[in-house]
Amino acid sequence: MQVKKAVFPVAGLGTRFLPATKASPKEMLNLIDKPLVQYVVEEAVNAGIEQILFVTGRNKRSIEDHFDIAFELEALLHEKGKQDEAMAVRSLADLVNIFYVRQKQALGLGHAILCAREFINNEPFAVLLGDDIIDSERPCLAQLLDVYRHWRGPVLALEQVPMEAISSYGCVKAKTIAPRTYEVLDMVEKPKLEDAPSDLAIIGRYILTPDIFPILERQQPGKGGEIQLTDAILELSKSRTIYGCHFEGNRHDCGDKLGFLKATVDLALKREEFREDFTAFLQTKVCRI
């Protein structure tokens, strides 16, 4: 069965850009010219996804909006005589069939996966979590989609990252079957460096089969007093393989301020109308340190 449903789950709190996210989701902070969020459904749409469900919570009413027809606002582009911004307004309503479910408490990430159990009505699904941009030839998510149609079961992101990084992360043990290509054996939430079985971190893709929802439905509290995702999918290992994809491309951590930082700056520097002047701008800070 192909994977034409994705969940994007956005309830979170967004505390580490406080006080930027106070009232507006981190989801939407501006990355150049778009909000993150943006990044993240454009790569799912490019990959083949048809259907995103947004599991929301409060204060995040302006993720619906981005996503729905403005039409005073197009009127008003049309009769200044902006054709393009106008066009680029309407497309954000007409890139994907978009549905929204609301998360009522924060219980982490495996009950918001829970709470798409409707919608994703036995069928495989993806996953995508909007702090992580990723640059890429191709989407990320297209080549996680590789690995499922070969061997049909999920398939986690993962990315090697410094070890003294690991602990901020959930973790792998596996062995290659194909180039990037692996079996996972055991996974871990954010261990202790001395914990961790290896440097492959799970990032914010997936793809995953319906079998996870029962796992998830009777999943008792993990680390942090949440429902950890992660621990839905090792329990889930028992019975059939998961899979990881070592995906090709650049990830930047926008949950984190200096991560977004790094991906204003290397977005910007790929841009045709910023790349001579930003690069100037940024030679002469460095000279100036």
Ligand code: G1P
Contents of the next structure:
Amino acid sequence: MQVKKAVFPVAGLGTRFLPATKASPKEMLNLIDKPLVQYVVEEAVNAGIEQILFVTGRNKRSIEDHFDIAFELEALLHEKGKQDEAMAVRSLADLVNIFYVRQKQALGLGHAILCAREFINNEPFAVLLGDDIIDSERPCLAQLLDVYRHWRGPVLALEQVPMEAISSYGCVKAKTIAPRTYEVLDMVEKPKLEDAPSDLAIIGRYILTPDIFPILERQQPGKGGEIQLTDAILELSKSRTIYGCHFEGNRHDCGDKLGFLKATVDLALKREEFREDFTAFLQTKVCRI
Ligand code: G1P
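What about the form predicted together with ligand G1P, after the form predicted alone?
Below: every chain and molecule of the assembly, starting with the one above.
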């Protein structure tokens, strides 16, 4: 069965970015000229996703507005002869079908995914976490879908991270079964360094199957007192094989201030219009250190 639907859990409070996220969602933080969430929505659309469900919470209205039609703005832009800008604004509303459901309590990532159950029904689906911006030739989600189509089971995006960073991630023990492809043998959410089974971290892209939902429904709170998706996938692994995809591409952790800064510099240097001036500017700064 083809994967047409994707779930975006966006109910988090964004505490790592306060005060920027006091009144606006972290998903709307701007990376050069687009909010974070737009990069991830574009990745999903480029991978063939046709319907997106945002699992939202309080203070997330601006995400809805960003992907909606803005009649007044469009009319004003047309009036001023700014046709290109008007089209760019409209194209966002035409990008993909978007649906919304509220996660009424912040009970964890696993609980957020459970809120998508009725929307997903009995289909395989993708999950994309907005903190991870992945710059790659072939969209990261498309790489996971290749693995899904070949091996016919749930797939997690994996990346090797420095061992001292592993406690910030879900960590897996895995065995290589094909180039950049793993069978996942064990997983643990945000382990202590000494308990981590490897340096392979789960990155925020998943292909899941609907048999995850009954497990999520029973799932007891885990790390941090939250219902963890990692714990539910571990439970699922007892009844079916879970795969890992060591995707090709450059991942930026934009849930972190330094990661966000690095992403800004990296993506800016890739843009023709900024490259020369921005490189010269950075060189003057680096020379002073
Ligand atoms: C979530 C997952 C974790 C994963 C991470 C990737 O954690 O629970 O397993 O490694 O996303 O970004 P969070 O960063 O939302 O706390």
